[in-house]
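Shown next as structure tokens: one chain only, the form predicted alone.
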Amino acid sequence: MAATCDNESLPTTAMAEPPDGNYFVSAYPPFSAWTVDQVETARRGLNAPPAAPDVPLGLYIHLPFCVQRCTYCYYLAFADRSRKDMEAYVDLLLAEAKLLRAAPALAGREINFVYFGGGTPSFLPIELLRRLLTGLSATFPMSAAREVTFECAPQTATQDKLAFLRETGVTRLSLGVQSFHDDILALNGRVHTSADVDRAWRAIRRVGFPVTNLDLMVGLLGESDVTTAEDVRRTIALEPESVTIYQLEMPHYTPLHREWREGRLPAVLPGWDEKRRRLAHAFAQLEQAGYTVRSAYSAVRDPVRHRFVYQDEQYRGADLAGLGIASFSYVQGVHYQNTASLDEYASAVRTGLPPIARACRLSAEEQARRELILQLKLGEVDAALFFAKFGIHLADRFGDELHAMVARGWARESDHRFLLTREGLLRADFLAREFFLPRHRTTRYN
């Protein structure tokens, strides 16, 4: 039988909120427990048809490139590239598409979400993004694709692009703003302006992309109760579909840490009960402007049409084929993770082996959990959908933890659901802990 990463009972017990460190749960178990003993099982994974052929299957495509790279940023991103080093990156994104489409576990399936995340997405001169995304299709056709993802940054949101990214089929374009205001982009190594986010606006409209969402941030550094409900109030002005709203973390071996280390950070770093706050009160703006709030970090002014499907999807168990250096894949039941290194990724492309840098295959315990982690991010977790895709009952398997949230207002049992009050959703992340295997707690998440 293949190894897999742990498969132990969890006690409950208490945890602290440290300043630093990874805070956004994205995976389970956390990407420490990844090796490198284990990529073999990630490619015998690709190699074997599909176990449920019918699992959504999503994509996700990393492009690296940035004009600069912001204090916080912890993706592995380039400021200092080529446009020769960017073609020759989109060429090998296409030969790595064919051949993860050759691969058992995923030809033939239809794609049913994609997304193009960084990196700056939108910082590729337009003939890069036609090359890119013609070649794509023509390996993964997208036409049928319930949702396509692209971020794009406000300085590098053009005209031409976005027009080019709507006929190519964009449904959902995510503009990260994270402020308005020009000291605390520039404080936080942001390069764009507010004139930027508001001509990037325009575009944005004057093209007509289904869904717009915009992304803020809580907790950077310089910002306060006021400027955060300014930012909220003029994000409410623009009318987006989708508002996402992220808690500032403080990850291990980026700027803003290294800063915070040695004592230099120029103003101070908000604490993890301010970030709350100032996300509650930004939560409760725009529910009085006729948003609703769909999970730990967003609200929609639709919850039927505007939907983040590669959110949803990937929360419930769907399949995701990453694609380029250092992207992340889950592909039955194996997490893995390729290459950070743009040489090794090139040299495995090039010799017809996925990039595969460390892997972890998931026990069905871990699965389960995978799950319901994920899911707690979304407010909610079904009992009778989660007995019948596990056979677990939650109030067996977990009752002690499910339990000790109600105790505290976090969390409500409601109609056969488990749901996150408000101040349970404000903290789902670090909830999100106590339902790790006791080996993963006393790890680093990143």
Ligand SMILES: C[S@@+](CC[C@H](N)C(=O)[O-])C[C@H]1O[C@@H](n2cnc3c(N)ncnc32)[C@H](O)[C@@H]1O
The other form holds:
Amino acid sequence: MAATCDNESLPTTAMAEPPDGNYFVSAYPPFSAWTVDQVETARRGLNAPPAAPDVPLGLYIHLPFCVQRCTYCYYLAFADRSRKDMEAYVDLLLAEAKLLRAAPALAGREINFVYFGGGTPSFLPIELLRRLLTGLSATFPMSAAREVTFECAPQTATQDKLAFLRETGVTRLSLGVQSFHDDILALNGRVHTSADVDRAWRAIRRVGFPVTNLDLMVGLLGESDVTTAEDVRRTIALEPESVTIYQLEMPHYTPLHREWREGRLPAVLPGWDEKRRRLAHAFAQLEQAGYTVRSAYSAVRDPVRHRFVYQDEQYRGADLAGLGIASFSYVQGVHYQNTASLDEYASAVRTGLPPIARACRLSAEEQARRELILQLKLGEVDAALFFAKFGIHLADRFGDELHAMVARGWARESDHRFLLTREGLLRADFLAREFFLPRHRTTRYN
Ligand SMILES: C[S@@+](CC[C@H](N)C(=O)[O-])C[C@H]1O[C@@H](n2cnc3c(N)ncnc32)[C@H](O)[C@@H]1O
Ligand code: SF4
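Having seen the form predicted alone, could you now give me the structure of the form predicted in complex with this ligand?
Below, the chain from earlier opens the complete complex, with every other chain and molecule after it.
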């Protein structure tokens, strides 16, 4: 097993899974290790020409507006903003895009993939969508991008918006459904109903996107094995190209967390074993219907045609430039996050400064661990490719951790690849923590 010097750095395979806090590992080192005193380092990084211009570059655009806040959600999003607020925000995004485009690290580089996330990007009125996408394409041409993803929620995914998005080059439409049960949706603060999903789905199919992804969740208040199986059955009947299923996390500072802490939950909240059992069953249903499981969260109809470029490239070390409040970036080995304050964001962008609030320059060791951790979430790490890139033999450096996972039936080795079994994939984000440096295991993951 990995060396342990105190209780807090016990190997993950021996740790209890906490009921609350964040589960999903979206970056490494964890956000809590990113600091204000490294902001200048991030700014200097943007001002240096790319050391490896061939590294793919992606864009993430954060749109922090929703009709209503869901009780479990930890994304930065507002449910009380006027159209004027949204208009001002779009103009700031376009100004930030120009600022970033002029930065030597990004200038002239082709955009490989784009992701509009939120919040609920489809909540923007169509005129603002037009202003945003036209303005952004003028600064960062997206026509050569391999994938342009746009997140929608059922109530706001209307025919006119969808048609405009497709015309403008959106190739992957992602619809947040979560459940088809109206009582479960209401209990968890979702604003839509299953009738909204049916209407949105008809509009999506009329317009036609190369890939449509449908998001579901397991672990919602009020759900059961039966309701999850029914949700997956209804999903399969719609025949989406891609299905993503997240296990509910209970992040701190959410209404759900508060109710749980105060013992006021209106229904039973499923634990990790139940979530995994439901996800395992959901994956089996999808496989029976011809889907292939592609990561710890997703299954696709055709693994060759229905790739998720945003995830695959990021997990293999691509640069990612984030736009908007609280968005995070990874450029030339530096992770950084924009300020979460609208006022600070506006004043930085107006003075021509990247609105960065915290950052973290990764050592060579951390860069290698980051890729191992992220690729683990895809269920497979190629040892030869890993050695070619980082000069590290997985079996030598991480032998103890890998063997511990094999011994628990969570992983296996085959043909110089390290693979998670289905049981391993169901807990991939917990296992990923096994590869955190000891000093990062004690920090809270948010
Ligand atoms: C930004 S939202 C997608 C678009 C839209 N805002 C929506 O909710 O439909 C991205 C996805 O994150 C997932 N998500 C949000 N909060 C979560 C939580 N606490 N645990 C697990 N997944 C969560 C949901 O599945 C959601 O579809
Ligand atoms: S609609 Fe999406 S982003 Fe908005 S609060 Fe709900 S989960 Fe969060």
